[in-house]
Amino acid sequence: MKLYYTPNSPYARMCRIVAELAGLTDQIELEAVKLRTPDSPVLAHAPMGRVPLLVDGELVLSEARHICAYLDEKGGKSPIVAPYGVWRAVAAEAEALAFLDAVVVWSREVRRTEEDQSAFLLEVADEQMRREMMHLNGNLSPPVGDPPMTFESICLFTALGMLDFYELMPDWRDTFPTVAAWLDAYEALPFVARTLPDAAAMNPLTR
């Protein structure tokens, strides 16, 4: 299997974590690629050129949830991604993934030049994130013992990691201390800390 990725992609980060949890690290070749380049090796497998992209023989998967579910199946351990039919868990995953998606959109906007940024979009993103953070602060509990690894939790700590990395909401840890304590428990895990975003791996954002 080969996983094409960009180092700071939160979606690729999720896949790399699930691969490790599934015991598949030695079976996956990682290839870091650049985005929006005409010679990207990803284009030979998927014309949209999206990452992360998992190639396993003739199978090509490009959605993070699908990749993680496939890795679950290949690893044969306790599943991390909720199966369709367990609808409450699927709904919780969808909410967490929507949170991550919104953080990604916000991070892209703040990385544009100041004259290209939308003040309206930034205002809406800040309000949206604060509503979600208030919800999380009232519903999460810092784990006792080993933090449970689910697709929902991976989406959440990946999104929160992006809030920190891009400094999107500098006051969030003081404003939402329960969420901060919850995140600290996950980021203390070595395999989570190893995949944190890295300034040295930043790709310039182009239109």
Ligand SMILES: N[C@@H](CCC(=O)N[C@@H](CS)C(=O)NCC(=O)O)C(=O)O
Contents of the next structure:
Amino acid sequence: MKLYYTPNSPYARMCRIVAELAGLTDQIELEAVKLRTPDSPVLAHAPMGRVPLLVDGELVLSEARHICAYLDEKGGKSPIVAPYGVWRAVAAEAEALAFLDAVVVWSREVRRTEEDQSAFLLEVADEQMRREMMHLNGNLSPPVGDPPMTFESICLFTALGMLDFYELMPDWRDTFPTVAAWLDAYEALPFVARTLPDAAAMNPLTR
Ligand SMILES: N[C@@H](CCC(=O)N[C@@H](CS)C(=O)NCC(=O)O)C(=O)O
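What about the form predicted in complex with the named molecule, after the form predicted on its own?
Time for the whole complex; same chain goes first.
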């Protein structure tokens, strides 16, 4: 199996973490790629050129949730992704993914030149994120013992990692201390810390 990724893609980060939890790191070749380059090896498999992309023989899988579910199945350990039917968990995953999608859109906007940025979009993103953070602050509890690894929790800490990395909401740790304590419990885990976004891996083409 080959997983195409970029070091700072949060969606690919989730897949790398699930691959590790599923005990599949020996069976997956990780290939770091650049986005939006005509020679990207991803384009040979998928015209959209997005990561993460998992190729296993003839199977070409995109979408982090599908890839993680596939890795769950291959690993044969306790599943990380909620099965359809466990609808509350599926709904929680969807909300976490919506949060991540919004943080990603926001992080793209701040990477545009100041004159290209939309003040309106930035304001909407800030308000939307503060609503979600307030919700999380009232609903998450910092884990006691080993933090539970679910697709929802992985998605949430990945989104919060982006918020920190791009300094999108500089005051968030003071304003939402429960979320901060929750995130710290996850980022203390070596395999989570290892996959945090990295300034050296920033690609100027990905805006
Ligand atoms: N919904 C997709 C989102 C994947 C996605 O947006 N990937 C970004 C990188 S974080 C990408 O490849 N974008 C292509 C581009 O920017 O050209 C998933 O869950 O995997």
